[in-house]
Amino acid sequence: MIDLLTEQAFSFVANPDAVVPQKYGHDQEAILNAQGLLAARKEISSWPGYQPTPLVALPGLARAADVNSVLYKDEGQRFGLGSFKPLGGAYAVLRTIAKEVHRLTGKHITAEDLRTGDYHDIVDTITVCAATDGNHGRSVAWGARMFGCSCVIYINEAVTASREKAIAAYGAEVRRVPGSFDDAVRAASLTSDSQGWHVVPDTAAGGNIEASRNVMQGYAVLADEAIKQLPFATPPSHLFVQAGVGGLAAAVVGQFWQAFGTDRPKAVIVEPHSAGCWFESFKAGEPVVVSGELDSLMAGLACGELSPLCWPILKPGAFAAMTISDTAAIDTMRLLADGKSGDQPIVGGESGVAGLAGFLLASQDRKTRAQLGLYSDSRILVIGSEGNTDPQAYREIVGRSGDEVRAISIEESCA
């Protein structure tokens, strides 16, 4: 076993909580199941430009962490966006619309309806708004745009101008609050009570259950996409994933937990240091929200209040969570983008490496591999959850652009 990444402090708890051999279960149901898998795959399939992420094979990293192989879900390309957040914004602002079209008229729409045109008289009328760090914000606006409403965005002031400039390319009015992540949610919310507008949060604190259902359901696509791409169909024993609120983290552990049962991956979160929501609920054993300061690189999980949505399904879900530090998110990033190992360049973001970051930490201890039964046949699956959704920021980490490391990997495929 080979250290990937310089010695670096982390924080491991296991999930007391957590029960591995449970079945899927009637609670978990209900937030998400099959039968919206189904509806929101059915749509999100017939966008523009989708095709399913790749699912990356990493041998060297898998050789030098002595376990069996390392899959990586590269979300850098998602819809041209940079990460995997259009498949639940975009997609709850569509269930939003569809929603308030089938409440005037009683008439069931689909994206084709709207993007012909029809019904634009009552699309003209319905703002949707959100609240973001950066990519759902981006998602939202860029949903709103192609299917046709007015849209909102807010974000908190440790938000970068590259991120702001982003939403705003997509026709989003951009209004900046001070504080947080969370403070910003809270005036999204309410804002919209206020003005009739629609919410669309990517966390169930953000005032709209059913919109956050919806934008989950939207990320378990994702899941959906990497279970299909299995090798010969195996399951991973380990998935490594970051949380901000907890939605993607629910959504892949709730995916893969109705896929394989009882034979699901053990599931590790992993945040930021200074944001360890999902950490210290699960020492607490009930939500807990985190205070002060909680500014960090990995801008997208700097979240101090987990949403109430995801707790049914990782409260049991998720065998331990991890917080780790913004050194260890840059040096993932730099290792991917390097090859390191003889693996192909990946264009990993700040926050979208952080499952990896994580699994390399605990790869590297001898104590807490033995927690998690890291062993030399295991087999490991991380979300990437982003690309360089900062340009600016990427190069400045990693001393060249996205495109100057995607054009290496594409040599390297092709040499």
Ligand SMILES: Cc1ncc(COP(=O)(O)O)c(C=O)c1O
Contents of the next structure:
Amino acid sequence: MIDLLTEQAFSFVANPDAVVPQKYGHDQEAILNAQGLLAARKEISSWPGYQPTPLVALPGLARAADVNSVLYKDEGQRFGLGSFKPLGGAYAVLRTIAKEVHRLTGKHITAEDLRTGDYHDIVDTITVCAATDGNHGRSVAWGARMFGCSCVIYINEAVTASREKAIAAYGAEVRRVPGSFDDAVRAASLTSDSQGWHVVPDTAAGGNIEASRNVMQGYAVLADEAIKQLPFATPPSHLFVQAGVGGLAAAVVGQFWQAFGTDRPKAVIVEPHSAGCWFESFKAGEPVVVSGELDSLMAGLACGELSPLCWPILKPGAFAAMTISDTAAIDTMRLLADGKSGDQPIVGGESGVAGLAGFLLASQDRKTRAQLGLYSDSRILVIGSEGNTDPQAYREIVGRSGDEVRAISIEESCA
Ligand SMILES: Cc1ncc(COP(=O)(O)O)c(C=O)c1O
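I have the form predicted alone already, so could you send the form predicted in complex with this ligand?
Whole complex next, starting from this chain.
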């Protein structure tokens, strides 16, 4: 076991309500289920450009961290948007439009029906709206453009100009408001109510259960892909997954729970120190809102309020939570880009590497290894939830562009 990160400090809390022997039950089924996955998979896999993202083995890192294997689900190339997010936001846009078409015509439609333009008189009247720290807004804007409706995206003051530009590139109107992500959520909701727009949030905190459930059901497609890609169909022993509002974590935990029951991996939720709403909620045994400066380089994870829809899955389903520093995320981005320990170089963005950073920190700490039951035969799965979604920030942190890192990776795999 060697120290892979310069930063060593992190916080860890075991989830006292974790119920490993419990079956995936009614409370969880009501949120994410096999039928929902089937519908999401059928729809999303029909979109142009769909292909499963790679599950990359990192044997060098596994050796250095003294575990059996580390698998990295690399979402960096998903639909060319750079993160897992189009699975959720764009899918929820489609479901929103389909519901409106059904309300007005009684017809059940798919994306294919919209592509033929048959319903453009209805779709033209629809505006979808979302608040975002970057990636969710980009995915909603991308979906709105693909399906032909209008789109307004709210961002807060901390969202970088490059992320704003990436959203606007899909034709969305972008509105910047003072305050945090949670303030942008409130602004999106208030304006949509007054304008008759359809809010497509990635959190149920504002009360929009249906859209945020669709978002999560779309995310579950990536977990389903990962399950099919597992070597020898053997479940991982541990899953490290980062959380903002918790939609990604709940979707992945829920899907592994449905697939493997009590043999599911021990799931560890990883968040920035400044925005540990899951960490604090596990500590308190009930949802807790974290306030104050939520700022983090891990922009996608800078949320102070968890999504209530994720609580019934992660309260019994997650084993522990950790918070980490921005420095740990930076170290991990560089370590992945350098292909340290002899692994294939990977482009991982600030929020995207947080799960891996959490695992590396836990693996370096004797006490946490014992708490998590991390041994040399442990099989680790991490979700690499974004690539260089902010190309400028990525270059500043890593010293090279995403394309340069990918070029080395391709050269090595051809050598
Ligand atoms: C790259 C990335 N990873 C993880 C997350 C966290 O997802 P959730 O808010 O569903 O927990 C986000 C959220 O925006 C993100 O952009």
